[in-house]
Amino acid sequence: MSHHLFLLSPSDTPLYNLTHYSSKPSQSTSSPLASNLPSWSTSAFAGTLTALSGASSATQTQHGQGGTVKIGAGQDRHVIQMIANASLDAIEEVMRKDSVMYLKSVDKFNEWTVSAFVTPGNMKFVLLHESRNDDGIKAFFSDVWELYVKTMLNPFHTAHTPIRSAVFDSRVRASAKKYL
């Protein structure tokens, strides 16, 4: 189960990326297009579904009697900005009728659930995650919100530039592992 995120500054010109790959068991590892096919399809025309799924063709493992299809490790990388970049207006309109920091649940795209959390300053963070959480997820967003807030005192950074400091990076990564 994988989860990306977006930290995106006010003109939602992205400052820092993540994916994280969690170990916990996920809820389903089958391919949504996979589990609407017939088994002899899924494994005649594993390249066509990968393509279709937007799936990485870099591992793909066929099942037996009985088991599940996980085709592809990972979305392919072009295929999750533009989910991130299309739940952007999504967002704009949540924040226009909620007042809340955490939006939770704003946008879905095929298994993809998309949570966001815009901070005071009009920051957004962006998730992409395939199970519900909404504690984690809750949880992680304010760990991150503090991560971003201690970077921006730091006198050498420049605000709303890409982040690059390592140390925010393991510490953003620690807290997924924790939460996520």
Given for the second form:
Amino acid sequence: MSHHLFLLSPSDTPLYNLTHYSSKPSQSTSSPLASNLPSWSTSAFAGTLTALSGASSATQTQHGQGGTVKIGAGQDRHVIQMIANASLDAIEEVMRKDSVMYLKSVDKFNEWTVSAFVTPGNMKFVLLHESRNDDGIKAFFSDVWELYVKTMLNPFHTAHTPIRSAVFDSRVRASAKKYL
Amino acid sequence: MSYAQPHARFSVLSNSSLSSGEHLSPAASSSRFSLPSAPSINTTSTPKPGARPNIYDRQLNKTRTTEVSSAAFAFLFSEVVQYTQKRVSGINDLERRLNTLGYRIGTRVLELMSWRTESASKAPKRETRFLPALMSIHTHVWRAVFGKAADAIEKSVENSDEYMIIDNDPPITRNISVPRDMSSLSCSSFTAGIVEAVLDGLGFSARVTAHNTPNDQFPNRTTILIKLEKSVLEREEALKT
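If the structure you just shared is the form predicted alone, then what does the corresponding form predicted together with its partner chain look like?
Every component of the complex follows; first up is the chain already shown.
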């Protein structure tokens, strides 16, 4: 069960991303169609699902058929990024109206749920995950926020540039292991 | 001579193949310089005992109530102004540079201030509407940066997109005397930069400038003028309904 975290600046440039494979047992979420079908056919059905849901999936079906057989709909790197990008619209819409920082789950795509956290400086933290874990995700976002504030306070760090510190990376991983 | 070393160090960094790319930390593994035992940035996970302290270990709340000596700051600020003055072509340029310096501070003030107030709460909130944001600048930012709230907020009657924050005795310009031929200069452009960064961060882009408006009671009275951009006004109108 994996999680993907993206940190985006207010102008939507990616500043940091992380893929984390959790060892915690995942709660069984029903992805309605996929669970009854053998795994080799979910990639084919994923195309239909997304076409029905109206997502811009033209590129995704090509990738789905062109590459090797995948389990579920979202194991590819570019599919993950496409899901994250598509959720930005939903995030922006909620962000304008709601004055909380932790926007719970803003978007759903097959079995992936997208949760978001918006800082006061309008930085977006986007997390793709498969199972529900509201408390853990909230604690994780708070941790990442704290780490981000500490990074920002560094006078040598130019704002809205990619974060490359290895210490930041290791801290985020440790936090992910703890909460996710 | 002391300048040669940083340049040489950076050029070594650009040639050596560090896995973390262009990270300009002086602790990077570079065998040619005998730096004191600093951990190479290629190590992951926990810092070894006796490793250099890094910013991720510091508590953010530790310096919440500490104060900086105003004399030390005045000295630093006067040096900043003198340094800038040698390199600019006029008053507007000087104000713009001070504004940029304040901008860098403002982005950090916004995040740190919000973190300190909101991190403890269950559901942290942020400002989405303009007037509450302005109020929070007027009190919280001023209190965080200067130790006391600003003196007044006003809305301009002529233009609907202008707001003013008034400070009767700004601490940073208290020790600055401006020559008469530059009387339109206000070193509070530094403060204006801070306010501009906070507004920008919250999503309300504006042009912020500082003006001297002395009156009999307070000869140092300064007005920070905030001119909002059209898109912000339109969004506020749409959200109001």
